[in-house]
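Only one chain is shown below, in structure tokens, and it's the form predicted on its own.
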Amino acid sequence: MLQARAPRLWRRFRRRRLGMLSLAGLVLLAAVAVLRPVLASRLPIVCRYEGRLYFPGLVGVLRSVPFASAVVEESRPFSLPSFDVEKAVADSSFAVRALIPYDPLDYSSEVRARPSRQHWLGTDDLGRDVAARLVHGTAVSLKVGLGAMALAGLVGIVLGAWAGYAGGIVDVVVSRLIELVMCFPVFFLILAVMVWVEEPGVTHVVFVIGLTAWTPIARLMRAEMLRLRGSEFAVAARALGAGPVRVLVRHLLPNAMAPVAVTITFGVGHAILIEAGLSWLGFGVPPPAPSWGVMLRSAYDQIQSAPFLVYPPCVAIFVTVLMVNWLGEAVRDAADPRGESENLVPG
């Protein structure tokens, strides 16, 4: 029935044209993330260096992938802390360089520069390109979304499946666990947590979004569950004989996903502006790591003598997360039974 129903819901999809700009545009800034090695680095992508060819840049790009990263050796020399780059490829016959060629934490002289052609976006404090922050930010802020979505996602599906599906005293726990969780203010509850972490970094901040974030998902695959299960298609699935787990992975949570998806994508953008907010009080991404909550909070600090530091980040977040909320209600729009007929054309 999943299959059946994937192909009236893409056509449903594309026919919202805000939605389709918003995946194009989210695609764009995961991009950005994995290719932010050629794109912002002082690495070259290709350079000819004592004869040889090498591909720092493309190695960078390799690495950053979770699955390619352990079969990937280092480009050394270019990867060696103490090789000297700069000179490396001014005495190179060939090199391509990235189209930022700084480091998001290379420091320099210039400080609080404005934007001009060497520095696109201008520096910060620390002389660091605000251009090049910006761009490897991206990767932080997709990482914690996607992440703590997923990781809330798997929590709040199997504890609410299980709980829908099964009734009895299992629904009555799981539900009381969620009257629980619901109690606490959620951002509060992540300050709280967070402040016992000594060091925290992106996984952190993913794992403690992620853990409290469940609640909602699981509420909605709850009330799917009591819906689904007892109509005609489970009820003829159990006569021929399907187990339960057969029944449940099969047939009602196939049918159930579709709501709890426009969920976690609403749920993307929250994760992102919550990751901000904690950057913004210093419990998220510690620095100098280049998170736009991070470049938000270091940009406020300066806004007196380098107003033009603001803009780059309240920018990114305000656009990424808008996009997510775009797809969220283009994906809800398309999801509903009850929306318009596929004959009738969008206004």
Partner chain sequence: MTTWTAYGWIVTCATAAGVWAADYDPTRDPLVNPASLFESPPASADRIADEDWIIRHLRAEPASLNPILTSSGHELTVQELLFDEPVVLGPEFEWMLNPAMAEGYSEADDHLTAELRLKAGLRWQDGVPLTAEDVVFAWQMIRSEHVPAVRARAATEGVVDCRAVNPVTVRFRFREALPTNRWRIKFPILPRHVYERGLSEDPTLSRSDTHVEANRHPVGNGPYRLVDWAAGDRIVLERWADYAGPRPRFARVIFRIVPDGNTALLMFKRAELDEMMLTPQQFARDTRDDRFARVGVKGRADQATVYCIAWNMDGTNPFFGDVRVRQGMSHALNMPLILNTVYDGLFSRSRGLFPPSSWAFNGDIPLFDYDPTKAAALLDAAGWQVDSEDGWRYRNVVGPDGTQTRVKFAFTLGFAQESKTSPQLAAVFQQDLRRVGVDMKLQALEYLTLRGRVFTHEFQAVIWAWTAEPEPDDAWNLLHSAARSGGRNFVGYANPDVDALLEQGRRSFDPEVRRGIYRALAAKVYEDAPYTFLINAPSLWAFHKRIRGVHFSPMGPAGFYPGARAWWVPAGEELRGTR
Contents of the next structure:
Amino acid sequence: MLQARAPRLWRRFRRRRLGMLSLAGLVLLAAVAVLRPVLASRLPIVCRYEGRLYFPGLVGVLRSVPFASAVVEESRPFSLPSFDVEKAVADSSFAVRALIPYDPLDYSSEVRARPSRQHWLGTDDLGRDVAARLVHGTAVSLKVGLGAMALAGLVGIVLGAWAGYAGGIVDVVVSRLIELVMCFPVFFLILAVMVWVEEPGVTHVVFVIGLTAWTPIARLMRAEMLRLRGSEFAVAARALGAGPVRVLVRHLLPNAMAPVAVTITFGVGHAILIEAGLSWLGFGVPPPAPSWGVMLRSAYDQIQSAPFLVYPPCVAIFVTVLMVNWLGEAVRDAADPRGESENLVPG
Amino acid sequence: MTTWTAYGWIVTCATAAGVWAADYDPTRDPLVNPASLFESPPASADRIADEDWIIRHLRAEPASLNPILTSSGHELTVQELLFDEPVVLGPEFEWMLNPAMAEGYSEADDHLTAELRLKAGLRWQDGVPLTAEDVVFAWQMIRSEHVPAVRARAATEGVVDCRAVNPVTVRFRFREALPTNRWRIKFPILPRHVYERGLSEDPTLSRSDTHVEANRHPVGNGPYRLVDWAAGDRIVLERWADYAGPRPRFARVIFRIVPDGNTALLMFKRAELDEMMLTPQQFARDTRDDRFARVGVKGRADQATVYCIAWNMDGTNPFFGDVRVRQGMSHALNMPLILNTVYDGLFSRSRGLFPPSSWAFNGDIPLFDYDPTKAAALLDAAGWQVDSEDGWRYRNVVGPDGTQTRVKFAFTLGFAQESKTSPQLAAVFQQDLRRVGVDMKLQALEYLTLRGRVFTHEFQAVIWAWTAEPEPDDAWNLLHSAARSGGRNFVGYANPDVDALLEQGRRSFDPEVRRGIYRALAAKVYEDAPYTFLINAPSLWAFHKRIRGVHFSPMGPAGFYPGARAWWVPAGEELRGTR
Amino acid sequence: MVRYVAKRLLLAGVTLVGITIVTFAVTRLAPGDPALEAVSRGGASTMSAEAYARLRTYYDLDQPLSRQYAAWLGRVVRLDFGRSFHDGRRVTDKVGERLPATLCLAGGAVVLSLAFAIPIGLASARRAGGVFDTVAGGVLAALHSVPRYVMAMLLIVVVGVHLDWFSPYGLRSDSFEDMSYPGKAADLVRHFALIVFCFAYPLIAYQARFIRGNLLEVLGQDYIRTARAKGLSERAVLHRHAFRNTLLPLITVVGLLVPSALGGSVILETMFQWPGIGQLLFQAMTQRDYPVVMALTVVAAVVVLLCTLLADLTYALADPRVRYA
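Could you present the same protein in the form predicted in complex with its partner chain, rather than the form predicted on its own shown above?
After this comes the whole thing, all chains and molecules, with the earlier chain placed first.
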């Protein structure tokens, strides 16, 4: 019976068109993030230079994959900081360029160029290609969204399950902690930490958001545990001699996961919004990193002369968050057809 | 959705206005420096509007309006209309007596004492007579260890005594006979009868309720008095009817506190502000639409602000102690591109320590050209060799214990994140240095943190700026090896030749000799590159088109005498006010 | 009941103390030295070591953290939040003069959002799955995915500046005092409209969904079936019986929205030049003005605690079972 839950959820989920669409969109987005070295880079994907075949773009992709980096050999001379790629490509007998042949940090004298065939989304105030920055920004946003919620999920599930299952003093302490964090003006705390961190980076953003976003998850988990721990199958498992950890992990957790998954999904969208908001205030991922929030802020500062710069980050944030929210709703409907609306967190 | 339609409409408007013209030439922009902006007031007073209000832009909320405590530009902007000082800065940065307050200044032949004579019958805004005792009281407070009057204390360094000879005469005694002594008595004054109250319980002037209230609603002696201060919103000043000097031209001066420059420009276009400072981007691009042309004009003039990159040479890093490295850095920087993209062609390249407006300016200094090859050669010569494996530069550095370590040329450049241009400049420089094999990381810090780091020498390199004082002797504090602790020589620069020039320059009484010394100093310092001098920032301002009588000093259109007091509006063109 | 209230109050107190400890730790462990900043405001570091030491003593910075916290807590109990590091003013004054602007905003946003959310929620619930329900749900979900600052940006530039329908900046015009009463009212509306809307629209989506969900749940229950059996119209059933039962949970939800609203105020208030506590907080943080940051955190936490407490108490009053849960 337990094992049947996940496939059943999936079967029900598959019937929701919007949810499937969002899922596909998000998978695509993740692919963009992973493949960004071949999508938007100065380095060619494949290139025959001075009689040898190089794969600088592919190496870039593999390098971002854990463990693969050890296997990949550096594609010198392309990886050298002072190497003139444009000249090398011009000299080479054969080269496949990236879809967007610009690095997100490469400036040029062509500033605030309107969208054209060369620069699909135009260039910003330093002549950097907006499309390239958008592609690389995807990775930042997804890292923050998924990373923060993975952390929040871990903390929330562990604390919530522990409190709900163990009860007693543990429950009291954890419940107090949850209430404390929930009553905390969380954005204040995040801002405080980001303002005062020495060298803020993506990791900091992930940690502050993750460590403040776990409360709804923990609350849900605790409630589910309270409900489930007296249920027949838990009692049965215990009667058959299963230890508390085994009962918890093998029997209770899988049954409590569906509503938690919904909360986590919504949280991803929320985390992306918080990151962009922090960057908006100047305390998120520091420039010149191509984060959507950073791009949005710089576009706002130029809105009076180059309004076309505003669209790409706006649309990227909006569409991503919308897809996440749709996905969350579809998961919720699939998990609990009655509909429970407590998970929609205001941005 | 309607938003999209409206948005498309803006895009169309912006396109029609030709906003994307690749480069901008301020001399051909009809809105820049129109003659009307500088028009002097007519002789007959009834052709000048008497009841208009002016709404001015403040970038931040003042912490206090006590003139000896304040220091930031935005605080001075408000304060200079509330307080008159006996000695002021003239339109061209010259030392001058305030005609409304002071009658004379004389120095003894030995240049060790001086007397300042005030006008008789001066009053504070509450009616209490203003006497020499108020000047003396202010001096005592400035010199007091308890009062955080940082800026004023630095400015009065070298005055060892100050006393009232009679109600209108103050006598100063100086430590040394220096040509710069008269600048040392240019300090703000305080109403003694207000601040003396509660001095024993709060010697800091800044922590008791009485003093905080006095700092927030000051009793001044200037042309305007404060009537309202709504926190975070606006400060309202009203004409002081009994002002002894020329009649203030605006019935009200309202300062709107708007930290965000983009917001301020939008407000200006809505005629909610009458003047504001512009960024280069705003000057060249954001002000080319009809909305702006309907309400405003732009003013542009040279200014004494120097931008540079400061290299920390105090030995905490293995890089910048070597002059060849600093010169190499200067050659690696793509200044032509930066001037065009970051500064929109509005700024001129800096020729060292002194700005063109200074009498010590040296225009003959040869500039570092953008030349990556030369930069690479200089770095090679300094021992930083390119590693053939990863392409970055390395050098063997001998530690204090004699051991050799291989160090990568990787350092951090700090800059103020509030600045609009510094992050851009840093981003360009980062790519430039990458090309010569130097790994530079960027660190955007809030200005306060950045300043703290600089003051405590905890930095490797920072983008830094200052407004040059009118007196070139200010460079002593910046460059002399004795100013490494306690002074502003944050980079830890020590060069005996420079020290000697600085000492000569501050002791000579002959202006021509001094000019020669400071010209030589500027050339020496430029070549030695403790700072890589970047640009001289011009004053870029927007004014409502009805405003006349603006003059740009080397510090901008305000901050000197008469500055903002000289602005006027022709009768019949009033925009605000009630009557 | 008295015991329940006492217990809740006690727990709220514990939570409050916990919040202050966390904030205190975060502010004090952060890099940056307020004494140094006070000394060096002005561009030169010419203050002597003794003066610096004196300043640190004045700010309690030379004490161990626990002692600093104890001293702070002791003063706060007497409602003395100390003086701002930045301008020496009493923190209570600084916060007090800013609080009304933000409270107006939060209040306006809640009223506005409920004014939209209740009719939409009712209409959606009446024909769940119908055209209105689907369309309204889709639009609200889409709106909910628009970040507040993006919406603010669009509204300021398009509606505020280019169309000039509203005044996006500040509380009132410069000539406010000289206006007639209707003029004053119009001026306030022109200044409030955009920022209040930006605060309210994400709440609309949230509340409408909440009301709909709750109504649907209630509609399945016995007493509704009874009401229907009595022959009451569907409209009467929905408004008189079902909706009344969703009011209580709605209050709780509104209470829980307050922290997020306060967080949102930081960005919105800086964009709209709104002199409220969000702006003050942002300034205080960049200036390392610890006393102000601490006071604002306490104020925000108290507001949130009060909201949840009130919600819980109303709940308990209405449903005795809660007291023993």
